[in-house]
Amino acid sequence: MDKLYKVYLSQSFDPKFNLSVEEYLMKCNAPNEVALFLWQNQNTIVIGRNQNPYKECAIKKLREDDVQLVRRLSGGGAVYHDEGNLNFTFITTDEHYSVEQNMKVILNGISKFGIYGHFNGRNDLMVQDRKFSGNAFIRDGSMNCHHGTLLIDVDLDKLSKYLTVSPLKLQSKGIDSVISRVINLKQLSPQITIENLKDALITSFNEFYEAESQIINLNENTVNLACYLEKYDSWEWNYSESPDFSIVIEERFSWGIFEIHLESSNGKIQKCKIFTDSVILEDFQNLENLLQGKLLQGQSILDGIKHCIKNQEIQQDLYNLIKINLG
């Protein structure tokens, strides 16, 4: 069977939508089809499949900044991707998948602009000695995807922001932040954009499998997602899906210090313990009673809040701060 070469380009911005098609392509793509897909998010945190974001992300910052967060299927890391960031997927069966010609079609194509970059062998793609791909799998039976972002023009300064990598991660790498550790390839090629790195990435997958790949341009019109889309927008697939944790929100209010602590297991709040010095007196050991064995979502505890707290001054100011920091 003659195989077939397509690549898919994404009209939306959207990160449900396009991990959305990445699933659908695993499912529905023919054994013989080798498929590139290009696409891009605005403002987004991405996050790995086992991946906790209380504690990969500055959740108050990205609620604060209207920053999506969605959990994608493949492991790793979070990544931040803005307009700045080209993403591409590589989906194909086990007789044609290869990550070292994937990587090789990558670097073929940021080589048109003379950069000249190189795998280190694990998940990045490097040049200096600095990152400006990462990259992540997937194996469904014989359908593999790999997938990674290209750094081009991205806002270092928000990357560095809204993740908030271990101490110890950087440490082991004898580096001083996350922004050092990366660099943008307008800084080495400045007449490089995402149009015409899409150009570069097409014509050096048709260079490589020596072949005129299908274009093929998707949207919210173009393909049936739905299924598939309700999953990503989903806060237990975003958030219930991660591991056991504790988590701990604090705050200075007019009327006394707020301290609640939750541990979580399985998306539920296994136990809840607040501390505060408020002479006002509420009822908050209710309030912990109540939130135990309810989901850790923002609206499961506001609820608790509304039926346990009557002082209307306290009873706001905790639910501005539930709901900037779980939503």
The other form holds:
Amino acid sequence: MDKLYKVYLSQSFDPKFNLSVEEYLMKCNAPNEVALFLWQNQNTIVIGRNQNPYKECAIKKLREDDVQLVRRLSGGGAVYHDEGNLNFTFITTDEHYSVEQNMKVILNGISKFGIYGHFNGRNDLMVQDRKFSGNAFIRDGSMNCHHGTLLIDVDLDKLSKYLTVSPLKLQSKGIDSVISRVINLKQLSPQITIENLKDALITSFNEFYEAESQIINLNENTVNLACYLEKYDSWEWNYSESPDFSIVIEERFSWGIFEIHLESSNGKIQKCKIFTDSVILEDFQNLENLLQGKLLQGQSILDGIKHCIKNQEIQQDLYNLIKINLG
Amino acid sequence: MKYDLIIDKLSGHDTSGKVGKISKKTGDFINPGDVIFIIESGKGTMKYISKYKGVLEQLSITEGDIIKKNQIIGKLEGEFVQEVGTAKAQSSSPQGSPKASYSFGLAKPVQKDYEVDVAIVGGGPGGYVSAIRAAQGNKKVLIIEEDRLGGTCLNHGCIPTKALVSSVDVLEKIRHAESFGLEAQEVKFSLEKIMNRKSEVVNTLVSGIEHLMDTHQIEYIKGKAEVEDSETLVVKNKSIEATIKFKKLIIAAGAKPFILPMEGADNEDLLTSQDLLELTEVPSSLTIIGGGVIGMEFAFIYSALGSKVNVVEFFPQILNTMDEDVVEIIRSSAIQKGIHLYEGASASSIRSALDGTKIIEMKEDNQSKYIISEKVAMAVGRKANLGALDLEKLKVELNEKRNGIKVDSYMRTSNPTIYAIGDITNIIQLAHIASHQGIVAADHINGFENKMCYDLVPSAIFTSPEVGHVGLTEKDAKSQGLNYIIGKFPLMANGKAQAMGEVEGFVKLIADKETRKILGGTIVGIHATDMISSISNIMASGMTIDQGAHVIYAHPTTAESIHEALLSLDNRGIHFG
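Can I have the other form now, the form predicted in complex with its partner chain, not the form predicted alone?
After this comes the whole thing, all chains and molecules, with the earlier chain placed first.
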């Protein structure tokens, strides 16, 4: 049977929807299908499968600026997406899967704008020694997913603002992000836009496979992905599916130094230890006990503080401290 | 029943990964298909899925650990379940198109036409080096390889044998720990693990060459090349049908093990050097027909692993081109290790006994003698793959002996647009000759006329101890009637060799008495193959003995023995003679 070439175009800018589409295609694609999926997210941080959001990004700034945080299925580090970024995904079975070929499709596509990049043999597409596309991979049985970003006109200030590593003392056994020197393709070729790049990538895909692929538009109304959306929308998946980690938050206040050590596993506080030289008598011991077993989530810690700490000033200070660091 | 949980695969060519999120813990009940943890390697993720149903008794990994292929990561008490159900999600497909139907492996190959400056058939050390060199001259290059890049050298020759030699070296070191003042328990090994390590070394290097092809923008097609006409090749594989028009062609199709025609030579149990690299169990006894470089390397490897090894050599001595004093060191080392050498003996038949044991008949001093052994291997040289391409269609002629392609000193064949390099020319079958010929051919295509010259070809033999040689042997000098002098320095008198406990061997130099230039050298002993290039350099620079002896050698190194051998040429050795 001939191979089926399909290009899916997302009309949604919601990362939860787009990641759901990927997972759906990996589950439901026919074995002879080679799929290219093009999509964009509105202000979003996407972290790697085995990463810790508290470690990778400034959670407080995300909350302030209404940036979504989503965990993806593939490995690697945290990335920032906005509407100046185009994502591509190749989904196919082992038999038709080749990262090198996929990279060629992308490189041929951008060469139509006079930009000649190269694959650095690992995970990145580079031009002038700077990265414009980071890539990551998922393998599930014989199904493969290769996706990557393409920086066209991304707000690089925001990128570095959100991905600034947390000032928390945090030890995690997961995967650390690697900082790269990046470049927007628009800088190299002013006429490039998201729309004409999409066209170029589709043409390149068709040329490479000498096929006339079927184009399918997707949005929340054309396909029902409720079962996947639920996961990407959940705090449990996005925040607590991290490998175990420990975190230390410390601050000097007018009433003394406060230091809290939290060990977390599966999103729950497994151990909690508080150190303080505060002369005001407060039941920190009780707070320690209360927090053990609770979700490592701003709200549950705030509730605990309210319950145990009577001094208004200390309560307010700790409230702010937790809010800033854990959201 | 108890099962070991093993890392049986990782994504792509990766050999190690990192443990990501672990979702099960000791004591959990596991169903087949359950995800136990996520493996991350090279930014890819993969689920570690249970094939068993039962209780997780032990999980010896924690998040963040590095895991390797074939590592055992835990134990499970339960049962193996044959087929893990691959339940498909039941949600409807986009735009309500009907549920896709299934088909496997019948995809039609894509037709592709290439027009290149240089096409290369064969991706061994000749082919891939010439590809890079041609690409450096801004040529559009395409390389075709039917097996794996790296050719025989990397996949079935030089490199895997050296990986085995390294394992065996460690084994021998531990066995002799006592002489270094150490006490070690009896050392155990698994041939399977030794072979796995060897494969890892090979895979790393193969992917390195793939990467080199990529960075030089060399098109690489896997498949068998066929000749369409004298300017066109075709390659068909599962995914493409390529037609390649070339301006120049380099044939680098290599050679394969030669099998001596004798009774039983067609026996399918007869092993070649390639088979000896794939054994999973150490044979109790092994007879190797052929005591040349390949035969002797394997004799030492399998003897160290515990096989009773016999070597049958037709010539009067093993490693026949080498001088008698060199061979004597290797011979006595072999005998001391329990290897039986039958020199000047010609194998005449191989027969199988009822239990599969092999009976090798040989003629020694005109008498028939018999050797019985579990396995028998043949390593009597390699013959050019002249059948790899239709040479007639390419208008490429063979040499006078008709055992290789005829080439000139720029590696051009009788058809001036076609070059041939490496084993298929049958001039000298060594990887470094193939690579150098590849450079000469590609240079010529790029417009640089550098002639191929075979005066200074080093060779390396990885026996125990090893041998390095370059230029003339004493035998050669004698048979050419040269007026020569000899300098020889035994490693026994070298401080570093004594400290290492590796005192077998010597450095031997041959110089012209008149011109006082070095004509050749042989080193037998520790570091011999690494040291031989110093002698190559002395010879290539045209130094006299006196100039060479004025170079300072670092102390304490085994290389000081080269200095001493230079001095010995005039009987002026400091530490010996």
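On a predicted model such as this, the values are computed, not experimentally measured, just so you know. Residue numbers count along the first chain shown, from 1.
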{"property": "Rigid part versus rigid part between the two forms; hinge residue out of V67, E241, L107, E259", "result": "E241"}
